[in-house]
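First comes one chain, alone, set out as structure tokens in the form predicted on its own.
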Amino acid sequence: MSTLEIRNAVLAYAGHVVAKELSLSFVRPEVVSIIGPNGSGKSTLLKALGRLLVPTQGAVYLNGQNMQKLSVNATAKELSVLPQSAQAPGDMTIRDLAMCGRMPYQSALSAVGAEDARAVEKALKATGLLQMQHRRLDKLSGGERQRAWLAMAIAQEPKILLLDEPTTYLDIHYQLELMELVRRLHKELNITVIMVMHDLNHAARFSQRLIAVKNGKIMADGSVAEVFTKETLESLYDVSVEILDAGAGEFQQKVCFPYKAGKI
């Protein structure tokens, strides 16, 4: 099991401040998704939990080590990203990605050896792709495009996975599928997933701890049952909301309803 934690940050593009006074810690495995509106900060703060914003002022630390003092392979076997819209050569095939996440495990000189093949076939079958493996990229749907990118991050092995807004571009059926994917990683593996999420149903239905941001703030953090609420949403997004029962049994959830006052 690894930690993450960011500590009073300060988080800028340019000199201009995005977010202040930051302060999140992750200690145990758990599938967490970050809400909020646009502009609000979500995705600068998912970059500086990954090490790919470094903070202005305050620090990320990884196992109670400055992210920054450590070197990039090192945290890379610990914490694997996966950023909104990646792109590689359509001409790769699923495998050829899959063995990108070994990278951290390489020298400039070394070959795949045994270790690195388990762990790229280990990936596959995790995410269903071992039978269609030496497809090309460019011959995919979306959703399994997808699939192929989470398997590149799980080879590496990581401990935490980040993920910026994953079910981006799908339709509902790859929707579910890739979220029912990354709970069942979630499970079976015990990482810690951090998504980035705008599909608040999808956040309250997947995940057990909902982080809520407005202007570069943590406005709220809990469990979905003490986030995903009236009063909180509404806050956060300026909206009137119903929050509704739907399904039945082990598919029971909690839905948001959002409308504008006096058109619902």
Contents of the next structure:
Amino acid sequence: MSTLEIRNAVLAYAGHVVAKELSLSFVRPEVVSIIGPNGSGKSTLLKALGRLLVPTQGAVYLNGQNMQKLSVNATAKELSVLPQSAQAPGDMTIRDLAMCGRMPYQSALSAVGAEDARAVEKALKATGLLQMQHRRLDKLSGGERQRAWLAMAIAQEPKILLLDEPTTYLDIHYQLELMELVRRLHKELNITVIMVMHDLNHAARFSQRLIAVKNGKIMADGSVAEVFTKETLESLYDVSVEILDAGAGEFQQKVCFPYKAGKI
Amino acid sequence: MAVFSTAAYEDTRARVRGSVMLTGSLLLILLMAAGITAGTAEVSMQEIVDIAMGAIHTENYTIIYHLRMPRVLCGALSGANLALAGCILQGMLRNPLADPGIIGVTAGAGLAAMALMLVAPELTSLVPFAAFGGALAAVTAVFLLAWDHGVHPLRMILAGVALAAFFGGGQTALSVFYAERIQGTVTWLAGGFGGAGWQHVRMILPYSLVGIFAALCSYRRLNALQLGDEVASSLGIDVQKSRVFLIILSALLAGSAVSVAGLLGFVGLIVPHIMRLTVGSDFEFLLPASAIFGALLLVGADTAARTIFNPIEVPVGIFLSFLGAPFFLYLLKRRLR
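Now that you have shown the form predicted on its own, what about the form predicted together with its partner chain?
Following is the full complex, with the preceding chain placed first.
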């Protein structure tokens, strides 16, 4: 198990400050969704947590150590980030992509070891891609391709997995499939999953904790029951919403029904 | 059933890659031998073997040892270097149309060599050094122009284009001011191995050995960079450091090739591109295949260029363009269909 913390961070893009005084901590394996309006800084926050963006002030701590002081490689063994819409050459196979996840464990000339093969096998099995591991990426559906990227991240054997809007461009079937996969990976591998989510109902259903970000500030941080409320969502998105109970049989959940832009 | 078919796929891919490398290597050896044998003076294989073993008093010793051997070696090394440089740049910049020209190598080498030949014709023997210096100076300039908290691919390409235009202007200015001396530079600018000797081999060899080794060791970095900066960084690759390293590496490879071969623009673009279509985009195979076929292409083209139209020797650069461009277009068209 690994811990991740961001303390008093200022995040800036090209000299433009996006977020100030950010502090968050992730100390146990859980599924966390970061929600918030466009341009609120949620992707920037995820980048900072994943070491893709260095805070201009403050720092990110991985297992209590300042991440900037760790080697990139050491970070990569603990933490994996999947950016939105990553692209790979179409002639790569699923297995090739998964094998890339082993890079932090390999040196310039080392051969692929038994440990690498085992981790890749496990990642392919976990994502349900073992049977089609030799398929080319350009022959896959959007959902399969997203799972292939997830297989790469899992082959890295991270303790913390960061996903930036993993369900974008997927239809509802693949969205559900992917979210169920994320939940299963969290349970089976006992890892922390932190993801930026656009779909509030997926966020509420598949995560244990929600972080609401607006204008570069943390507006709310807590369990789904605490954050997924009419008051919070209305002021977060500046909309009018109603929280409803909905479901079918054993699948019962709270859903948010936004019915008007702006508050009535 | 599914397991069987995927294993078969893996087999075909490995077989294609293996046979491409093997055929390439064999063809390269054959072509190098042919390059030494072919020409106005007929020589036998036996004589070549004797000379390679150290015999020095055979009939055609001077021609073979001092003219053809270094020429073939220069061709092979420049070809491998240019193709590797192009291969690295295409991967690093994530742009299939990148070639060594894009980092200013061609423009810098061209201007420096031309300036030396026109302004101080008595120093013409120093042209390779001037070209190498010009190439490295241009790369440094492109680098500094493109640097802003790291090298961004698009900025790099724009800086390269701007610098090429600037240096091209310099070349035009030189050819206007020294119009009466321009004759001698034209051949060099067209690219070729006409005057290649052992001093040229000695010049390119160290860069080739180090460069080829370093390039072949960089396949994992390049594979990672191919997935985008953020993924590469998430995989534990220091993106900026890798870029700097790879730019320096391709500059040395291309610069040393241009210094002995003149402006051979096409190899660095077309060879990696064709190899990507045949062995795929995994740099573990793409790099060695590019090196082999780059060498093969230049040795073959040079031999053809100086024998087919005998006794006229066509500069290999011209030969390559007329041969390569249509083939390249054919490939693109086939691929787009």
